[in-house]
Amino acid sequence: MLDILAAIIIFALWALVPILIGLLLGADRILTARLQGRRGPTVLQPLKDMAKLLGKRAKQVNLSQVAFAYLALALQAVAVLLLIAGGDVLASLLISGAGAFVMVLGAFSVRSPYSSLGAQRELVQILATEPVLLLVVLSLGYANGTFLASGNGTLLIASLPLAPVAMIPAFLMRLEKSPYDTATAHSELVAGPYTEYSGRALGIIKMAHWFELAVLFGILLLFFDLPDPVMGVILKAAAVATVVVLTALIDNCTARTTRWTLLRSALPLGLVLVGANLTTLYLINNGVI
């Protein structure tokens, strides 16, 4: 009976993920607008845009483009479900990475130079962030003694404080901050890997990106587990709010940053931060320091 109840709760949380990510993106857009002296949309605007796109007729350049969109959504949704169910974090990251790569294939599947440019940009972005995220998950597994999300229960941020910091460039790119920003208006004038998508297919590929964001936030929240569930939820909410505010501030303070500058700094900075933290933890665990 308890197993059935646990399964119902897991699927309910999984079903709520798109709504929570939509509200998070709405809050992010309001904060960004306020920092720029604009009023901005309502917090529900991303959800309204998504509902509008999913309600439109399916249009596509070719069938493979739509197939890649649905496959990307399926992979990202499975990765999130694995995290919520307390499964293997490393497997979740790899599945999500495969979903991101499928999104790139979808952009490459059409004969459009603009779509190809967006796909190349997305591919370089993946190559710059995935090694850092992989090292973050490996450090999490080393500190926790297991890669299972359900095996957490301690405040890992105390022993690995630099690992979440190393994830900030990945959040900047996944939240589509400058110089990786794309059109966020309700229209279908889009850029990047979304070029040549329209209607329901555009909604599907954007939903895949929402689940990809959920995986990233899910990995971050594993560093803020507490034995007390109420305090744990409060701490995790504070961590998410901190990331949203911090990325919005960085976005507004580095408007002239080029994507190549961010790429050149994200990978070495992330690897150095996590590597130094992991080495320090290893030396402490072995009584060297």
Given for the second form:
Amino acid sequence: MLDILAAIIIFALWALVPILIGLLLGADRILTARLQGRRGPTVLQPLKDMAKLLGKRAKQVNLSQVAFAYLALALQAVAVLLLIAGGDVLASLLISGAGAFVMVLGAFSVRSPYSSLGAQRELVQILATEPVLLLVVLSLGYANGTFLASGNGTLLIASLPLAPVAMIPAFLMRLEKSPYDTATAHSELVAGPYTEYSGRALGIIKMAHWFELAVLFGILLLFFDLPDPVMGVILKAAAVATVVVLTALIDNCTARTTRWTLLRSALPLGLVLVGANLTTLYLINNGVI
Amino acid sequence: MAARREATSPWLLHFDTGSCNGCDIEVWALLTPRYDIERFGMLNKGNPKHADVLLVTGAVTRKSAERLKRLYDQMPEPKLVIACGDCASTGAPYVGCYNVLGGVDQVIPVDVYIPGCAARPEVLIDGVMVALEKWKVKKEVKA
Ligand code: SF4
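Since the one above is the form predicted on its own, can you give the form predicted together with its partner chain too?
Up next: the whole complex, starting with the chain shown before.
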């Protein structure tokens, strides 16, 4: 009986994920607007956009393009479900990574210069973030003794304080912030892999992106687990709010750079941060320090 | 207008078919903090495949006509077209020129005509809002 109840809660949470991510993006848009001296949309705007897109007719270039969109969504959704159900974090990250690759394939499946440019930039982005995220998850597994999300329960950030910091560039990119773009063709490049999608198919691929964001936030939140569930939820909400405010601030305070600069800076920085943290933890655990 | 802030989420595509740039500057003014069209959920998209509303400025020249048609065809249904300013609405004052076809409706169907030379940003926002009423009808017809 308890199992059925747990399953219902897990699926309900899973179904709520797109709504939560939509609200988060809405808050992000309001914050950005306020920083720019504008009023901005309502917090529900991303959800309205999504509803509108799903209600529109798609003009597909070819069938494989749309198939890749649905496959990306399926992979990302499974990755999120795995995290919520307390499954293997490493598997979740890898499935989500596969989803990101499928999205790139979708962009490459049409003969459009902006779409393929976007796909290549997406690949650079994956190259800049995935190794860091992998190391973050590996260090999480080391500190916890298990990769199971449910095997958590302690405040991991106390032993791995640098790992969430190393994830910030990944958040900047996944939240599609502008420091990593060239100013001259900004909107075309940001739209990159989405260029040739329209109507419902665009909605589906955006939804896949929302679930991908959920995986990223899910991994971050694992660092903020507390034995007391109420305090845990409060701490997690604070962590999410910090990330949203920080990324909006960085977005509005920095000049735009290219993704290659990002690759050269974020990848070594992330690896060094997590690596140093992991080494220290190892030395402490073995009584050297 | 604040009451209609809840409207929907029209994404705009702007195309200049041969304007004097007067109307274009007013369209771009919509993005500034003063008019901030994102309040109404509107976003400027540089891509016809993502757009719901096509904002056209200027009289249609013979050269731009084909491109206008192509952009219109690339937009997914349901879609709306707004002729911004006197030139886009009727072709005036360039009507009769050897290289000018006339208003936007000579090439593609237009949903809303916005008068003015140049069209004021407030009227442009109102034009999109009026067009959205038509959107609902179009959606019902399609359904
Ligand atoms: S209506 Fe006036 S301002 Fe607008 S394009 Fe024509 S001439 Fe220029």
